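Take a look at this single chain, the form predicted on its own, given in structure tokens.
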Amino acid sequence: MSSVLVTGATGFIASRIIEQLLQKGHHVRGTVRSLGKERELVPLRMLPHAEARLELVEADLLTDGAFDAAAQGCDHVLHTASPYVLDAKDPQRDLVDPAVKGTRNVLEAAARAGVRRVVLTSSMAAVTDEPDGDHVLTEADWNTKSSLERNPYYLSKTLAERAAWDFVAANKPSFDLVVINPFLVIGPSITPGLNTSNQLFVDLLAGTYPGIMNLTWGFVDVRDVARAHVLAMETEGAKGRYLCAGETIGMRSMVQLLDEHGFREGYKLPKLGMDCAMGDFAVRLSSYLQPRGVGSYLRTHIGRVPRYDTSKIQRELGLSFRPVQTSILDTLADLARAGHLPARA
């Protein structure tokens, strides 16, 4: 079994990766920003086999050399740590710098430690920031439109992945690089915090959306994303990028699913149909009154249906995806258990 470094260990995806690595017998070293926040670490320490094979250490993305000691003795590095918020007060400071500098710091540490493979958590945000229904996205596509003003989170993921590939090309390190590009990641969480993607369901039930908008998402279950990382690490022939996404679902179908499973009574699920030409126009117009990041997301996604080809990850890694309805209902059950859903009226 391998020794594996997982960065951002308390994260939504990273904690599931650690769970699966421990189940398969690997030794795991996870980095966290602070060992003093024990409440955040308890769920990791309680994972099966954690007492024997999980070590938690401190490391900061923006500190040069912070990952050197953590990477020593590891066969593989799975780099998941990166900030995820749609709206940031200072996108350069809060999103781009941690994503890009953190990635370089981790890769430099991996090169000095002589690891065999690095698996990087990128995003579909590095593939596109404005889905085009006439174009089927593949691993060959890159996001070329995002900026600090337009979808800055998407820019941070794009620049971080570009920096990783540039590092490998320029330095020719001991490791090979494999990248996972998941779409919107949902599912039950190991750690107590509310994941940004799962916030979508809380907002739907809390009445945050004025109506049923013409938005369509590509979802992927966090447990499938974690498995993709482990398979990318273990599969000798894995190479390049892998789009990681299950089915797409529109807001109307999602609201109907929630309604059918008892989430209408006592909650504020949207009723007004805005998934039409006039509704799209109203959303675009009102988007300028939203925070900058939210507004740019709405303008680039309203009325657009993403299409993508995930045959590479299915063929080369043998990954299959859970049905989106299963993931959504599992997510809601977990949100209710954790106390994140709004109180029923």
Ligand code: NDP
Second form
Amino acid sequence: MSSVLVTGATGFIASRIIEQLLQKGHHVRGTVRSLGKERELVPLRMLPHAEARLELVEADLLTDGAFDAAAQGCDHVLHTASPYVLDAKDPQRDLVDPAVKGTRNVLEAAARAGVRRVVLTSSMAAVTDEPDGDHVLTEADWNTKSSLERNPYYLSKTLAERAAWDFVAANKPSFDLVVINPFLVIGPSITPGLNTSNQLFVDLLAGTYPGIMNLTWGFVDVRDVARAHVLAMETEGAKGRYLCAGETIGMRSMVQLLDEHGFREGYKLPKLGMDCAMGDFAVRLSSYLQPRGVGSYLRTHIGRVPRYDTSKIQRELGLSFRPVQTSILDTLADLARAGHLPARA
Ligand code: NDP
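Next block, the form predicted together with the ligand, ref. the form predicted on its own:
Expanding to the full complex; the earlier chain stays at the top.
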């Protein structure tokens, strides 16, 4: 069994990765920004086998050399830590710097420690800035449009992944790099916080959306994303990037699913049909009244259906995806359990 460093251990995705690594018998060292955040750490410490095989240490992405000690003695590094917010006050400082400098910091530590493989959590955000008409996205695609003004979170993920591939090309380190590019990750959470992607469901029930908009999402369950990381680490022949996404679902089908499962009563599930040309126009116009990051997301995604080919991850890593309806309903049940859903009227 391996010793594995997982960065950003309290994260939505990282905590599921740690759960699965422990389940498979690996030893895990997880990094957190602060060991003082007891509320976030308790669920990790309570995972099966954590007492015997999970160690938590502090490391900040922005501190040079912060991961050096943590990487010592590890066979593999799974680098998931990166800020995930759509709207940042200062996108360079709050998104790009931690993503890019953090990635370099972690890779330098991995190289110095002589680890065998690094699995990097990138994103579909590094593949495309906006769904692209009929073009079917593959691992060969790169986001070339995002900027500090336009989808800055997407820019941070693109630059971080580029920095990782550049590091490997320039330094020929001991490890090989494998990259996972997940779409919007949903699912039940181990840690108590509300993840940015699961926020979507809270917004749908809270009446944040004035109507059913022409938005289509590519979802992937957090348990499948975690499995992708573990398989990428364990599969000898894993190589390059892997798009990681299940089915797409449009807002209208999603609202219908929630309606059918009792989420209309007492909630503000949208009713007004805005999934038409007039609706798209209204959303585009009103997007300028939204916070900058949310506004640019709406303008680049309204009326567009993402298309992607995930055959590489299915073929090479043997990953299969849960049906999207199962993930959505599991997510809602978990959000209700955690007290994140708005109160029913
Ligand atoms: P979370 O916000 O739950 O986790 C992000 C983690 O990054 C947290 O543990 C956070 O630590 C850590 N982090 C942020 N800034 C710093 C810093 N300066 N120093 C150290 N740690 C830091 O997000 P997710 O689990 O959703 O995301 C994990 C990864 O997956 C990210 O790289 C994200 O870009 C990527 N991703 C996520 C998708 C999604 O839909 N959720 C989709 C595609 C990719 P702390 O708890 O201290 O804040």
